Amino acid sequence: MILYELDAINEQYFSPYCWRILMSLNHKDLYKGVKRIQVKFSDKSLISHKGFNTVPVLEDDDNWTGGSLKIAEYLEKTYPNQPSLFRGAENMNLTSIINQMLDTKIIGILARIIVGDVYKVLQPEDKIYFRETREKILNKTIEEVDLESSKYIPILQKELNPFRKVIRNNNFFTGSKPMYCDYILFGFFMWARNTSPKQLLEKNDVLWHWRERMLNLFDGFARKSNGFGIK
């Protein structure tokens, strides 16, 4: 099994699609038997062959699959005796319908707090692809974004109160035990740890605790990884 991902300087891997699925796959008891292997914006030659041109891509034997939603899906159904990421069909859709709210609404606003650290960490091949597609897309050079990044944190910290609520009398959304639905807002603190030192919770948030709990899931998995510590 091969899972291509996202390249970074200094093994600083941070796509927060990629972690949706490096968590799956390590949910899923999986993640041993896996080769990670590193696509860059400039070049997408690795998977583009196949009809991909995002990443998370999984090869799995003769099977593809992209797109995070659509991977962990491919992992549910194709490994039904590994513990479930869903818990059902029921809740694989609404799973759906939460990760196209979260994709809406956070990564707008999360790219706005943290594209100028994103750029420090990229590849050097990849700086002008990225910064011709990201400016297009937020109408400003990367630096002026990154110039008024502080005053996205709290429309940030806003966006995030129906999932305090959900997560205030439980460890994960679904209750004691993670499911995809936490790896899919955790992908995005993970792109921002790996990336930014820039501080997103206070320690006093139940969310903040929530991340703990994630990053110490599969023996600190996440909390290994190269990137900033928590902020």
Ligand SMILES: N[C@@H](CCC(=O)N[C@@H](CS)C(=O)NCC(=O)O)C(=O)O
Contents of the next structure:
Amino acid sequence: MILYELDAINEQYFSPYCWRILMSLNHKDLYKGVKRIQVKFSDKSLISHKGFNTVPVLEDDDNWTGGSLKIAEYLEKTYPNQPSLFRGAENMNLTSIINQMLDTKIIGILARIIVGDVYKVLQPEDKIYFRETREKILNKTIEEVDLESSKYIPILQKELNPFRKVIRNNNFFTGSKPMYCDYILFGFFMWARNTSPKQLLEKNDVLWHWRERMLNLFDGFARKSNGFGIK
Ligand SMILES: N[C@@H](CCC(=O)N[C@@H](CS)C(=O)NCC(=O)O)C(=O)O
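Now that the form predicted on its own has been shown, please provide the structure of the form predicted in complex with the ligand.
After this comes the whole thing, all chains and molecules, with the earlier chain placed first.
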């Protein structure tokens, strides 16, 4: 199996969507058989010949799948005897709704907090493309967005409240074991961890402790990745 992911300097691989799949592959005990190949923002030829324009993309024998949720569903269907990411088709539908809601809510806020830091860990040849595309989306220069980043931390904090409510009495979002739902949100925290020194959560936050549990999963797989450690 090959996972195509984004490149970064110092192997600080940060794509939130790729992190969902890295965690899912570990969850399904398939990670050992995976080769990770880095794709550049400025050169996507490794995936574009199959019609893909974003990572993650998973190549499994002759099957190519793109889009994090589609990959998770593919893994679930193709490897039904490995630990389940969704526990049932109904949950898969519910998770898909949560996925869409979270992606639209969180990405815009978190991008405004960390985009300046992400820019610093890009490969030099990716910086022009990244600046052009991101400044168009954010309608400001990366430097202007970075100057206002602290304004968005409380906004992010507030958006996370629904998760705090469920995690208060559970180790993970649906109970005692992590599920794909946990990996959706966790991917965003890995995006921040591996690019930015900014602190997003306080130590007395239930989500801080959830994130610690997530970092510890699979023998500390995520914690061992190159990034900025605690925040
Ligand atoms: N909905 C897609 C989003 C994937 C996505 O946007 N990936 C980013 C990296 S985090 C990407 O490849 N961007 C390429 C680009 O901006 O040209 C998914 O869930 O996989």
